[in-house]
Amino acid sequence: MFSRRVPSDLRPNALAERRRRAPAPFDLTVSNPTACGIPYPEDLLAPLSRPSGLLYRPDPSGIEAARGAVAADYRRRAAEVDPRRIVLTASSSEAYSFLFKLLCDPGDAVLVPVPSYPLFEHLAALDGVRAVPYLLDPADGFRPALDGPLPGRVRAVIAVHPNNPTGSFLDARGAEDLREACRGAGAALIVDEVFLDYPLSRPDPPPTLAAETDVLTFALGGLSKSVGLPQLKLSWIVASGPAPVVEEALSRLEFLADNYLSVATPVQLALPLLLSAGAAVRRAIRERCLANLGVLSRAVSAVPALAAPPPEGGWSALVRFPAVVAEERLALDLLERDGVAVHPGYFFDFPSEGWLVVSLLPDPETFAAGASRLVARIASHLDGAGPGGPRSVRPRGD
């Protein structure tokens, strides 16, 4: 009776099990930064009372001034985007699901970057398409790692910039060896860029490629990342390339978008003020995540045996560990017995044991009681780790 597209099994894993029977008092999984003590202006939402936005204005791309608000925040980013080549949608996964459908005949592929966020391969999955992997490189600071021509059938391909959760951003080599393999493919390039205004390693976000005339792209953004508000459900593509292609695209794409009209009239009206008033919303959350980065990072120092690979950017964190023990019971003994939540590194496809990953969002409080008692949990499992003795992996006084 049902679509092989929903999956057929859809109880929760045994982790989820677990927290959904009792809530861990120490998540570090939480990416909802409206529900982490992250200061708002109290007047943030007010552009949403305006008047204007009684009378229903359906436009298939998005009202125009909302579109020019749009490109004037890519200025910013040192990027001059036409505001005629950008759509807007409900949310990123609907953008995805435009894309899917605009490029994709049911039983074609899109490449998928691994590690990365699991959520593509349903999102594909609901459109029909296949989510066919291709490897960023944990030796090689998780640059992609594409082995010869892309496999049949691939009408596109995905980055994530800076990707999540491994939070490497995509370096110049590693976007033109995608650009090269969509040329010889003749796929388009589809790169995430929501993220793309939270660097950790350096002062300013790295270039976006919102503007490349190569290769037909389309770059994502929204207000969840962008201003911290999920709840306002509006993001937006940008399309560039050669001229003629990203004009019957976005034709194509004007069809897609008047068939659901999904964006809500209040909030385009707001965003121009929402993307002004965001700087100051961007500035706490980055600054949360890197005084968390920072508490991890020691936390993790104190034992010789792990380590937490610096992220480029993004709200995301690594810890990895020596496969003494399977990431799942090391996730299931943190919350049963710590009371601390983190994601096992096989929820993203990591190509081995040994990985978890922890949100930098969380309060500074919550946040350090919940790294000392992972730190301290994992050095537990590495004292009865057999050769080398308990003593050489203890934590280390301060």
Ligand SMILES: Cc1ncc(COP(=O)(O)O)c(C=O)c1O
Second form
Amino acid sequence: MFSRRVPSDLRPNALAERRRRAPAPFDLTVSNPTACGIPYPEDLLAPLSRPSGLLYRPDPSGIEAARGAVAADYRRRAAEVDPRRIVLTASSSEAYSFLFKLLCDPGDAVLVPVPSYPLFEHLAALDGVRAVPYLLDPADGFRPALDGPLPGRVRAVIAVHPNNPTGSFLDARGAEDLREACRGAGAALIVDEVFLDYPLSRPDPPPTLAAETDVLTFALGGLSKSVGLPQLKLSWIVASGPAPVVEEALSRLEFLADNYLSVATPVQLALPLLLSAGAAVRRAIRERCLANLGVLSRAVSAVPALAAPPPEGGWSALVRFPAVVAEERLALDLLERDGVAVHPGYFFDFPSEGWLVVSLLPDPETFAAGASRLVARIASHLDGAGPGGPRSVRPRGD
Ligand SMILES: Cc1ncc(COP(=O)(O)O)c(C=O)c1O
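Return one more block: the form predicted together with the ligand, after the form predicted on its own shown previously.
Entire complex below, previous chain first.
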């Protein structure tokens, strides 16, 4: 009776089941910035209640003033973006869905980075598209490791800049490798830049890919990360590349968006003020992430066998541990014995065992307590590793 787009087995995994029964007091997986004590200006949402919002103004690609505000915001990222090349959506997930519909027929494929955002597989499947993985190589700073020409029927290559959860930016060489692959296959590039405003290894972010000239490119951004307001449901797609193909893509995207009209009028009208007030929220979130990162680095440095490779940007960090214990066992132990919730690396398809992912958003006390319990738990596994000491990390499937 049902389509194969939705998985037939929707039972929670062991970790999710355990967390459902007893929430962890030290939750290092929070991704909702509005639920971890980040200070937001009290009047931030006041522009939503302006009377002009009483008039419904359906405009498939977005109200002109709202698109203008997004374009103006790109000047902060040193890019000149034409507002006519912007399409507003309700979320980045919806932006992906529009782009998959724009570029792919059922059964076509999109190339997705691994390790990365676990939703890609579902988002692709929900549009009848296959997600084909390409490796971000841990031994090469998580740079894309594309192997030869793209497989047939690949219509788009996705990059996440900076990537979630590895925190790695797409550098000039990586970007050129992806462009080259797209040129060879006549595919488009989709660059998810939702975390671009959060550099952690440098004061300013690296360049956006929202103003490409050569390959058809779609850069994604949105309020959920840029202003820490996922509940407002407003994101954007910026199309760039050779003018004729961009024009064609935009008119087709407008057709797609016209069938949904999903972005609310009041949030579009409020967008110029929300984007300008967003600087304070961004600063608070970035400071939180940097402070928690410092705490994590100090905690991890107490155990020489552990490493916390410094993320270049984003809201999460990695902990690398020797494979004396499987990721899932360790994550369950942390939950059941220490009350600490973390994501095991396999959740993001890391190519080998021995990775944990932690969010840098939690409030400082929760984060410090969680990080020190995490390190102590791994140290106890290392102590129990026997006279041969810890085994080295093996590739998955060994
Ligand atoms: C890489 C990446 N893209 C997009 C999103 C979701 O953005 P939105 O809330 O706009 O759908 C996330 C959420 O964590 C993410 O990690």
